[in-house]
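Quick heads-up: it's one chain on its own, the form predicted alone, in structure tokens.
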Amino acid sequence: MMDKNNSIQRAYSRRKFIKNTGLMGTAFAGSMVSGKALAENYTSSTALNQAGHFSRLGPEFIYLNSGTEGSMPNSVIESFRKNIDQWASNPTDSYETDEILGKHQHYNREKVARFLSVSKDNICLTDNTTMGLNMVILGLNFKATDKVIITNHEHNAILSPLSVLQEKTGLTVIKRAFPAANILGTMNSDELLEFLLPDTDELRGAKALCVSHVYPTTGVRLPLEALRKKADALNIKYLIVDGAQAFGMVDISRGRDNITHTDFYACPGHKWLNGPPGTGILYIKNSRIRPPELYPILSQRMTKYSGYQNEGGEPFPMAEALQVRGCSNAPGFSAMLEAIKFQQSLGGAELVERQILSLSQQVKDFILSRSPEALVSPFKTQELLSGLTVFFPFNWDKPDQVFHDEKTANLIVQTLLKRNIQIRSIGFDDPFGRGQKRYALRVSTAVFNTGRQIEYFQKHLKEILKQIF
């Protein structure tokens, strides 16, 4: 009985999410999106929070903060539990045998590589986005003659192990800095990209230019395809992109931002997905590499799929020796698949990825049309768009006085949530900061939040910034 109302939950779910974004195409046909225009095409009712689905959050807390963690709809909690149970009811047979909590994880990896259009053996189950850039950082046979290239806002998932490698190997890593706040909102990506990568001979023939896709400090997304075009022009050999903050967001399945145009992509099951904690997909485009080029990581199987060979001749998947390390999280990765399932049920990543951004671009157009100056986030090209709005604080009355220190935006932090409201303080190295970061506000808009809380925050926001200012 439970599945059947699940799947009734689900249905009504798809239905509402259809219609509140059937407009959005034609919106977002032209380089300027209205994010008041997508809201009034939204039901003022809290559709997925009425379908019980996100109940956990409660009806009166409004988080806008899953950059940093995500929620999970009940669907997911269940299929947790479930596991969790059958994992303590008979611990040997689901770990040895059992098809989905197996120690192999083939199941579970296939059903992921269908979401993401692409073969099993492409993708390993991590515990998260950390773990899969580690991997591949201090697995892959870098040499002290190497360059490796980074931006100045990237996550310590990548500066972590780059400084393993920099005091082991000695390898150069060239840090390229992003543009002012105040300029970056209005680039399109071919004059970012251009600004952040240019043909000099300092970035030719890098080994590998390991970026984010979105960038949790300022909400830019870097297209992978263009991406993709501009580390071939450079000669670099790999293309390692941190997914934080972009699966479960961004279709990654497809088109611009399709991970087939990456080498390495690692990413989280419990952020913008709304999956269980411990949860995280490593995808490997070169399905067949083996040592010397990259070895195994947190492996059990390092000599088998190494050095030997299968019956076939062939050598076994990179995938596979990395995926057996001792007991994972297989409980939670079984959630996950439900919580793609959620996805899908309710039109697929495109539709998802359709709402996030519109009531992203609903809270940038609040923020524009009373402090242009304040916006950190682009606003103008729709491929740099997510549904991250990073903004600086400002005096409401008074618009042009922007602040930038700690204090304030941690303030104005605390303040929204005494109202429960969540968001977050985020800090970025800025040229205007002359080496001291500088502090801004960030807020996420996910698939569970609404057009309605959107405008019961920003009111909120309003008042506390005409008392506080």
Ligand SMILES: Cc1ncc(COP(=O)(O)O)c(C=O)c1O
Second form
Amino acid sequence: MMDKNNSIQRAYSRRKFIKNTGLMGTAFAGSMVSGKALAENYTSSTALNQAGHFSRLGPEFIYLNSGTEGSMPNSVIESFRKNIDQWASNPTDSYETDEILGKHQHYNREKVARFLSVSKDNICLTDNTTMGLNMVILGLNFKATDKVIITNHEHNAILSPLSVLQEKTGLTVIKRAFPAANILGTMNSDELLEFLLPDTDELRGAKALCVSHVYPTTGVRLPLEALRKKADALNIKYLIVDGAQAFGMVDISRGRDNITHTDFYACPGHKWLNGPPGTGILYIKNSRIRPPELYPILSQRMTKYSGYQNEGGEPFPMAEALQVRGCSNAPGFSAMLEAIKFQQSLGGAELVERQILSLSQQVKDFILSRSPEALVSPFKTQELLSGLTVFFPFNWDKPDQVFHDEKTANLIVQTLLKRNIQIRSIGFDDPFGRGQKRYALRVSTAVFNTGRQIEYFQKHLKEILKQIF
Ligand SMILES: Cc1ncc(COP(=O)(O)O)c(C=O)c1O
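Next, report the structure of the form predicted together with this ligand; the form predicted alone has already been given.
Below: every chain and molecule of the assembly, starting with the one above.
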């Protein structure tokens, strides 16, 4: 009886999910009917029945902050627990030889690679985005004469290893500034990339371009295919991308956001994918890369590249050298696969992206309808959109009155939190800030959020904005 009810609910939820994404009547609708696996395994997160699949969030809590951390569906928590139990009951075999939990991680790397349409030797499982970026930035053989391009909105996960390099080698870091928030929202992708990366002597021939796929500050998505073209036109050797705000939200396995347009792509399992904490992925395009081009800085396998051990033979895969680094979060890696399965059960990355963007559009439209000047995130160009909506606080009754200070943004976040709604404030460089950060509000619309939750959030936001002067 229970099972029958569940399956009816799942089928209903899936229909609702597909309806939300505007895919009814398309090929997806067909696969809904005919895809036996989907029908059987579908775990609604739809209009996303949080209570059913993200029950730890609780039915009363409206969580709109996946940009900081995602939650986990029940299946992921169960898998994580099961793995921990298995580890505790047989630690040595778990670490040394177990196919799923063991130190080499061939099985989990293969599965992740398949999900991303790449090969196992392109994939290293990491603790987080920061680890992946550090492995790349500190591992590449940068010289004092090299130039690296970043923007003024990069996260510390890029800035920190680059600062180490600057101190150690003296290499040049060129920081390109984003346009002011009020211009950003109106630009298309070509205009933005031209603004960020003009064809100048300064940028031409840089060794690396280190940028974010989706910016945590503004929600701007930089399409990877266009970035690659830019990098090639400027004769930049490496395109290194921080995918912290993209994986699990953007379909990175195909099209203009395919990770294969990059040389290195680091991302987490613990944000938009809703995998466990301490999980991430590093993609390395050149699976045959080896020292002295890239050193495995966090590894137990550097000896594979030294002396006679690898003369003339196939180079030891760098992804594997970086994987074997002592005891890692293998129980988490395996549970991250469960999060991937969960996403597949919803119809896959493309459908999830559409659902997230459609919820995010609901938030963007709400702000645009009242105070267009307050909206920071792009809203016109499809390629630049993401599930992050960033806007400055404004006075609801006098919508021209827009606030940029930290205190107001934090006050709104705290007031919403008292009403069980979690968003966050975010500070960033903006030309109008004249050297001071400007603070805005950031709303993350995740796959487990619902249209009704967004309406509820909007109602409370409006009440609060009516009280700020
Ligand atoms: C753009 C960006 N990069 C890196 C990180 C750090 O992510 P992780 O915890 O996976 O290292 C974050 C976290 O918010 C981020 O927004």
